[in-house]
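Next comes just one chain, in structure tokens: the form predicted on its own.
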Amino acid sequence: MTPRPDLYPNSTPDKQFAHDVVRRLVGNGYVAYFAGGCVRDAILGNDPHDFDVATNATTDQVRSVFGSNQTRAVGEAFGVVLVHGKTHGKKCQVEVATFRSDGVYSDGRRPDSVVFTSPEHDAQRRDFTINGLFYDPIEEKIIDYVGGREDLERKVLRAIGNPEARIREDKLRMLRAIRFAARFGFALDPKTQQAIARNAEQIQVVSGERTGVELIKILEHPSRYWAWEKLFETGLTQYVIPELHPRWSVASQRDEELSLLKRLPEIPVPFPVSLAAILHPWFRDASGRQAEWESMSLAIQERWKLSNIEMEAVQFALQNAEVLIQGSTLPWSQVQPVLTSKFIEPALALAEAIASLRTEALHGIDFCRSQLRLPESVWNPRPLLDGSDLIRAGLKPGPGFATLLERARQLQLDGNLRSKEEAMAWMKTMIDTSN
């Protein structure tokens, strides 16, 4: 145990509510500590989320102490009580567990049975060590168990013990272990790396629900060029992306491939954004080929169980980014209704690393952005015409109405009919013509 000055200088309602409930806890004869990320946080000087705490109290002792309207049961068989309530006008909650340690984990995902225990062998069966670490907010004292503080210091994301034996109790942790190293920038301590090089095959036992938000977090973060590259080197890639997996193989075409990864911006960016950056130089050069890009984007939709908006929005930002890199040159009525669609921020962003990229003036990309500034009525003015104006004039509803409204909409927005009168003229000699 390491005496060390409150970690939380920064008093939020979170971080109250969750010592009041150490300090009931410990007030009623059981041990209680903040457990897990909060402190990892901590001591990383980052401010904690959620608070999370370790007891050796059982869940009817927890709700004993705090009562039937403060509790909620979420994961009883492991020993899981929610505990909530309200810190200055706040609401809080914390996920208050009993120390254990963990049986069998026959569905590579939770264990099938567990023992109530000690905190030394709940830090145990966590995953890496820096997220094993207790910390005491009344002693003000950080306990480690599994030398999480040094690997914190030193920088290294390190698995608990045997890492083949993490793995087996969950194959999802393969995916942590690079997001967490990405995360914080620490090293892959190498017997953990190649314990997951050794059973990367196993990631398909894991669910695509569980895969996909893994991926997401990933792809998310500004460290992903340095996470993918891990992805691929512990062979992860193989099974979440086989589709574009061989493509990889050699290394100049990989780090060609994936250069527009490193060309998004080092900030957070929405997934479908770092998913069209990998897709890109496969999109390109398929060109023509939609059925292959249908059938590979079903395919990666499905195995990461991403929502139809999500693929939507990686499709649109694939599709259009050319036109907004040449938003300055191209016709108006090109331009204008790609900016009007609601994944517009997801085709400018890639449509931004890939000129960047090829080292292009972002000319076209700074018109499309100066638009999108004024009122929208300027950029994206009512129609001129519409089906009843068509009506009117003698046409009776069918295929050649939209045919017809689309033309009006181009001439409008390239400035060639300005007012209502001109487009009824215009109209009149289509139909005149057309007659």
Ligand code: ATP
Second form
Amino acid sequence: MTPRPDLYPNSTPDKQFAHDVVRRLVGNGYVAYFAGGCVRDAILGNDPHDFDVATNATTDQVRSVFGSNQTRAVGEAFGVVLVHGKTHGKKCQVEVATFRSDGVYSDGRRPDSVVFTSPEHDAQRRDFTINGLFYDPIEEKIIDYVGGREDLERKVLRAIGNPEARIREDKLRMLRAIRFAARFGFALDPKTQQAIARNAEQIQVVSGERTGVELIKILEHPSRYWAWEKLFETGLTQYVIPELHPRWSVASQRDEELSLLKRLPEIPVPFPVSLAAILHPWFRDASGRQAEWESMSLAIQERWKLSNIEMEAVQFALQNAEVLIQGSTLPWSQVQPVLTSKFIEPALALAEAIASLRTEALHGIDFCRSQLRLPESVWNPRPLLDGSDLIRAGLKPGPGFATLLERARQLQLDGNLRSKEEAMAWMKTMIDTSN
Ligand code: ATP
Ligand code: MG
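Output block for the form predicted in complex with adenosine-5'-triphosphate (ATP), input the form predicted on its own:
Let us now look at the entire complex, which starts with that chain.
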């Protein structure tokens, strides 16, 4: 228990609110600490994005301290109450959880029951040593029952207690371990890694949706490539993305297959960009075999419960990256429609990675980006012709309609039709020739 008065140098409203919650609980005779991620993040020098409080007060006691207006039950059975309020005009909330030990885990994911216990036991039921720390904001002391501080210093991600047993209890911890190690650039403790490797197959008891949530976080983070290698090393990819796992079984081939993922910029990227990077070699090889590609992407979408929008973004990026790479040389009428898509950003990000992997110039992509910076009326002008013009010229709506409008749009974008008059004259010639 070492004093660390400078643990939270930035007194954010959230921090102050959490501090006030602890003070109120302590003022009412209870023990209360900051717990878990917010202690870990502060020791690492990062601003926590939320604060959790652990206490010996029961949920009823927490609710009577703060009153029903300021509290909401979110997990009564697990002893969790949400306390909300305002600090400096900002809405804040803190999860207040009663110190607990978990009972038996019969479903491989959540304990069947919990018992309310001491801070020490509460630390021990947590997953990793770096997530098992408490901080007493009043005494300004870190309380460490699990060796979390040392592991933070040594940059090691280690299960609390027996890794094998902890992973067998809750299989999701396998993905959490890799996600946290990757996020902080920590090594996986060898025993923890071995336990993951031995139990990898068991990841299948976790719902696809929950697995998907973890994988999305992993893929969004700059450490995505390291994490993907760990997923492979521990045998998890075989179960979380069985469609592609066989392509990665030979090391040299895996390097090649994942080279695009490795090439993505070391910044957070939207998850569809990373997934597109992983799928790219497959997409390229399946070219012309649309049905095969569709059934594979559908299988991944269903397993991870991805939304249609996410999957459309992936598809769009894969289908249009090449056009963007050639953006400055292809006819503008071919490039411009791609820029109007709501998925243009993922497509540009993927295109950049592909071009840089091939050590190709980025002219095309830069050109597209510079167009997008102009007012939209410049790069996406209103069409010179629309359906009502065709009707007025005596055409009946039908299949030829769309083709004619599309052709007019191409000519407009490529600078061959410059005014409404030119467009109308062109249309009349078209109608006359077809008659
Ligand atoms: P993040 O910044 O990603 O939210 P976090 O540490 O707050 O990190 P959470 O998933 O929000 O992570 O969980 C809060 C805390 O609850 C963890 O720090 C850990 O102590 C505990 N915890 C969460 N999930 C598990 C689990 N599956 N098994 C054991 N303990 C867990
Ligand atoms: Mg959290």
